[in-house]
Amino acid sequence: MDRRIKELLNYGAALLEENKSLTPRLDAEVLMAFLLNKERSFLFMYPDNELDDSIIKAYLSLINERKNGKPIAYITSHQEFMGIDFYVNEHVLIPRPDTEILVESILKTVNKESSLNILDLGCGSGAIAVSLAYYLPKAFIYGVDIEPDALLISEKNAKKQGLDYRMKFILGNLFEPLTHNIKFDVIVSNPPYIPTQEIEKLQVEVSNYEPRAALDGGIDGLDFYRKIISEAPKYIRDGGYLFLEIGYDQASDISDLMSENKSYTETEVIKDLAGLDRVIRAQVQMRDER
């Protein structure tokens, strides 16, 4: 086998293409750069560098993992989100670009210089919570998750960014570990919202590798929305906000759930860059308006 970087990249990309990878060349390059601990630009600058047998063997092993459907982020343990590098593994959902719309919507709504209390329900990798702490320098962020392994990853990512002094991660199911005397300016969640029967129809890298508990929203995908929408007003300050990421076809149903709860006002659906419904923002009414 040719030992040069460019030929190994060609070989790796061809193997991935045979397996119908959506981005075979990119995946081959990312895995090579990860293995060599270099930027991808290194591969283009030194395409004729030869690699030793141990590196070649390790590279082909990574290509095989990817060929079998394992997501790049789980292979490399890294995923960028909001311009921040996050550690991830199979215990947490991989942060996605679409979820940046959720974070950006909060940043556009709140006063960035205010001392805000924010709660992230189902914090997973901590991508949302850590990003908010990163871009809101006076905010204190709480993260709740039912999975202990997920909380460890959230804490790891908070410490990695030096933000753990303004963050607290709590083990529990949604609002259960909280007391009613704590109030938040913002509650945010990207809850599981895939209908149970739809999970097996997703891409293999999602259905076979990402944690099902972070995907499964029940029979109609709305189980967690019902709980969050019902309970959130007890924990949001008057005039505060609830932000929820939603599936592309769920805006109407979730808006109806909010309309049924008289605590919310000014409900707005926010679209992603593809023009699909992605986020719902709702404000909790002032007490004297109820």
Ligand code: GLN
Given for the second form:
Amino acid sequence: MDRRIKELLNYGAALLEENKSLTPRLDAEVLMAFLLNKERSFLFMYPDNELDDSIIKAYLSLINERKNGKPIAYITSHQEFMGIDFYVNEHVLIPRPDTEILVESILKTVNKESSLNILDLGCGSGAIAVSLAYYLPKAFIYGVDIEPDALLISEKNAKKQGLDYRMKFILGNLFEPLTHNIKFDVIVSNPPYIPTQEIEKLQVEVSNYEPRAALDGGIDGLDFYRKIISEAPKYIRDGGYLFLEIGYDQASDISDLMSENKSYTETEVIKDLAGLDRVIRAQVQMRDER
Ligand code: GLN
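What's the form predicted in complex with the ligand like, now that we've got the form predicted on its own?
Up next: the whole complex, starting with the chain shown before.
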């Protein structure tokens, strides 16, 4: 076998192409750079470098995992989100670029210099919670997750950024572990929202590898929204906000759930870069107006 980087990349990309990978060349490069512990630019600078047997063997084994559908982020244990490098594994959903819209909407709404208390329900990898702590220097962020293995990842990511001193991670089901007298300026969630029967129709990368519990929103995908929308006003200060990531076709159902609940005023649907509905923001009324 030709041991040169460029030839191994061609070979890896060709293997991935057989499985209709969308980005075979890029995937091969990312996996090779990961194994060599270098930036991708190294591959372009030294295409004729010859690699050792052990590296070639490891490379082909990663290509094979990728060929079977394993997401790159689970192979390398890393995913960039909001300019921050996150550790990820199979216990957490891989942070999506779409979810950056959720974080950005919060950053645009709040006063960045105030001492906000923010709660992230179902914090998973900590992508949302840690990004908020990163970009809101005076905020204190709480993350709740029902999955102990996920909570370990969010804690790890908070520590990695040196932000754990302004964050608290709590094990439990949505609002269950919270006391009633705690009030947040903002509650945010990217809950599971895929209708159960739709999960099998998603890409193999998602349906076979990502945690089912982080995707499955029940028969109509709205189970978590019902719970969060009905409970959240008890935990949000007057005039505070609820921010939810939503599926592209769920805006009207979720707006309805919000307008049925007298606690919310002013709901706004925010679109992602593809022009699809992605986020709902709702403000909680002043108490005497409810
Ligand atoms: N956006 C994710 C997907 O389409 C789903 C995320 C979720 O259920 N919260 O795979």
